[in-house]
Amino acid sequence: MTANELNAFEDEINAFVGREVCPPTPAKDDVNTAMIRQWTEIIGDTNPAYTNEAWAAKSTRGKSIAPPAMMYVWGQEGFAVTTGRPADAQADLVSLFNKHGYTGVLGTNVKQEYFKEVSPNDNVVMEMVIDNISERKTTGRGPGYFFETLSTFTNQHGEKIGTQRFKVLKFIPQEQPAAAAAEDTLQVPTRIASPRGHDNKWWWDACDAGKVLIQRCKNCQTLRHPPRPMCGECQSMEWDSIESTLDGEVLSHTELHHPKIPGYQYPLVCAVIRLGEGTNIVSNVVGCDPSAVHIGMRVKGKVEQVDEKTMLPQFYPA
């Protein structure tokens, strides 16, 4: 692409800034206790302000509220998207990028801000625009552009509930390295390595040693997973851990079909599992046909070596 062609292309994509992706659209369903209960069960959030109506009635609010992080949930289309989405500015922008070779896509970050709470029987209205597009960047994935959508949420009275910014990288995939010489030994793909930081390295180190630990607040004894620095109940920063028995129950599950990711064995069933200690963990269910997995199924976990580099808990029918 010549300099003139690049300038013309950038003029085209920058013309999308400010365009409406979704006009103000009320959610099909009002905020309701059933969805709040299901969401908090899966996330493992036990805040009584969300699901304990008796507790909430005695609080300063006088009523229960929906978790703020559910803000984007209420307006989702659900199963209808399997038949395709209607054309909009974001889809047109993506098509323009694809047309010019920027076929790679990577969601990079989401930022939500909350301004007002909503309660059962409120209705959440969402509108979305393309907020900004970066200059051309050179990234580890390849050259490309970041674009960011801005979703604004209001209630049925027009009062602002919050905003969500979602940033995406559209890039030209790098060329694959030249094929290895015939005498070179091809490496067997491994699973995607877990990110290990200051707050979770201890958990993965224990997993490497064949144990699944659950973080426990030293102050109020509340268990929490995944690991994080502060207790959500009492805000204490002091913690220790207990070892899980890996007795569990399937709360939710899905079978992954496509795309097949190198290093993973198929069929691949991913599940949210409620451990006997009371916390939830996302893991694989193995040792049975995927059709046999069901909500409420009792399972037993084992920490196993799933490839030459990785130890992970996997769950079998109990």
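Residue numbers count along the first chain shown, from 1. Everything numeric in this text was worked out from a predicted model, so none of it was measured. Here, rigid core means the biggest group of C-alpha atoms that superpose within 1.5 Å across both forms. What changes on going to the form predicted in complex with the partner chain:
A displacement of 2 angstroms or greater separates the C-alpha positions of A271 between the two forms, with the rigid core held in common.
D240: CA moves 2 Å or more between the two forms after rigid-core fitting. Once both forms are overlaid on the rigid core, the distance between the two CA positions of S283 between the two forms is 2 angstroms or more.
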Given for the second form:
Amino acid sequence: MTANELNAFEDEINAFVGREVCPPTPAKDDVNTAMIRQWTEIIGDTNPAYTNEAWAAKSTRGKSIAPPAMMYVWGQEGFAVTTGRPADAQADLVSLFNKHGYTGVLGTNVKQEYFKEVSPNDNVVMEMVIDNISERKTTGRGPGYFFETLSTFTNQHGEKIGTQRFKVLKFIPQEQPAAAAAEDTLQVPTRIASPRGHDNKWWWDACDAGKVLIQRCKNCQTLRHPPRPMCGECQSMEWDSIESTLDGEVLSHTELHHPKIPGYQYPLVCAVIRLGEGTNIVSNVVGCDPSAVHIGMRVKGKVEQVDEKTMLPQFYPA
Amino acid sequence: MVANVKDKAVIVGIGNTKFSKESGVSELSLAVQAVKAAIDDAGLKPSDIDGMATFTMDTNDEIEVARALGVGELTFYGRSHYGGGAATSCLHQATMAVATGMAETVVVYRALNGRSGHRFSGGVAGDITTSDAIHWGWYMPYGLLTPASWVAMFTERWMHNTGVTKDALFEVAHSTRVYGANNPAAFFYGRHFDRAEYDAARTIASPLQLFDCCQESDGGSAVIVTTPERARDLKQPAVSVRGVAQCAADNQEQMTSFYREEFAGIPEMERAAENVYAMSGLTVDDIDAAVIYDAFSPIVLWQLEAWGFCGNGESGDFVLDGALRTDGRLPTNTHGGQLSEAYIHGVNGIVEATRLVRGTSVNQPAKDVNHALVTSGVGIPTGGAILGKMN
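Switch from the form predicted on its own to the form predicted in complex with the partner chain and give that structure.
Then the entire complex follows, led off by the chain already shown.
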């Protein structure tokens, strides 16, 4: 494709931004307990606010509600789609991509936001537009474009109950060897790494090599952590370090429940640990039930690979 | 040495935008709406403003706010750092500017789309090598990256040291929400809340559960500070800044001061309180009501101790006696606080403390409020102020 052809193609796809995929359309069936029950069974959600009428009647809402995540369910066509979907702007956009070789498709993510609850006998009205199309991207799957639809859901009174953004990658599939290589580079989220600068890179480099070091003032021998460029006791900028034995005691701890951050494994316990050398460090306590972690607990650490990219000290019950 | 700016600056205007979860407008729009509301409340014109003070975290440049409002020339603009620690620090900046004559009329503002835009609960992350990012780097890899998780770490140890239980955390969460339920501007307006709901709510970072945590809100708040002389011509009774202070204590980190010999405490607020008392010539007994920064319920308890309303470790009993309620020793967070009105980084608290002294809170206590305390966020460099009636 020449630059001019590419520009023309991009003009053509960008003309879809803002186009309506479906006008406000009431769901064929009202919100109902049978569908809620089946959905929650399959998902394994036992929240009584959805399925226990007696409990819900006594709750602050006074009635049961539908799981907010079901919002998109109510407007689904059902069996009829097996014989094809009617043409709409999204279908036209997809065939335009296909015609130009962007035949690959990958649903990349869905983001829902909820504003209002619905209960049995309410009706959910859905409308959808093509919200945005990215610039051309080079992805592990091949070159392509991300497009995002925005669905807005309202109840029968016209009150907004939520929105859903659905992002799709349309791409030119790569030759097999390249695709296989791309497969290898598909990113699995890892823990958020510390940035490394002058004052801390040496510490993290040592951690990568399996050691936890503690900075020591060369002049007055005071240990300090986290590392910093000057000794607060004697203002010396000369320092070396010692290796910690990672014998420690828990000074405080918290179990992280919400939000769950991609790249971290839960249950997850963080703790402030006083090391035998006298300095404190924040780390994870692993190898026991989170409820067993307590202030005063003796722990022993070792540096471990916790994911594909990350080496970290992890502390176990001593 | 304690600088003395007592009664050299007064609050003459207050303004809030509507608080919501989705403002649908820019943060700049919220900022100018809040500032305009404060200007109108004071009976001033935009061109009367010659100084501005806001947070380093605020995205609204002073010059953009000035241009949008038609303020014209500014001769003072100063920003305060450290998240919610900046709330009364902005008042501190404004007071110093007015007291020294650097400016005559300074507006303090803070506006954010804290729910529909960047959410604090999403946690810190980053690949920029600043000293701040390197600081968060000691916590991010372990998953300790949200405000709730940092405060939880302090809370667990503080409860362990003092024996204070969740009964006291609930009392803070509940008394505040009772006020919020009666405030039409509050997210919790008209909402029932009880212990069963508190206990049943999900854990965010143990021991903190959902209702120990503040809102994430869209909105803006502003207050206008000027000289007592200028205030005489204006619409509202002036509310005087009796004393204001900020403090970063020894071995301070931002939300993670875990390296002190005993880290379950807020020495920075103790020192700020000492300076405010010295500056104002007042004691704890002179304070009739308070707006205490409540990003999380336990931090209210620590501040009650730091300001001397009770002894160390006694704040649990203090609040369980009903002290924070409308007929209690210290009606606190009468707007519903950030737990239930809105999280505007404490500046909506300065608005409410001003109302308490004016006598116009939606939950105004029956007793005279001659002096109200207002504080900034803790766990970070922080501060506070005592506001009082003009003599």
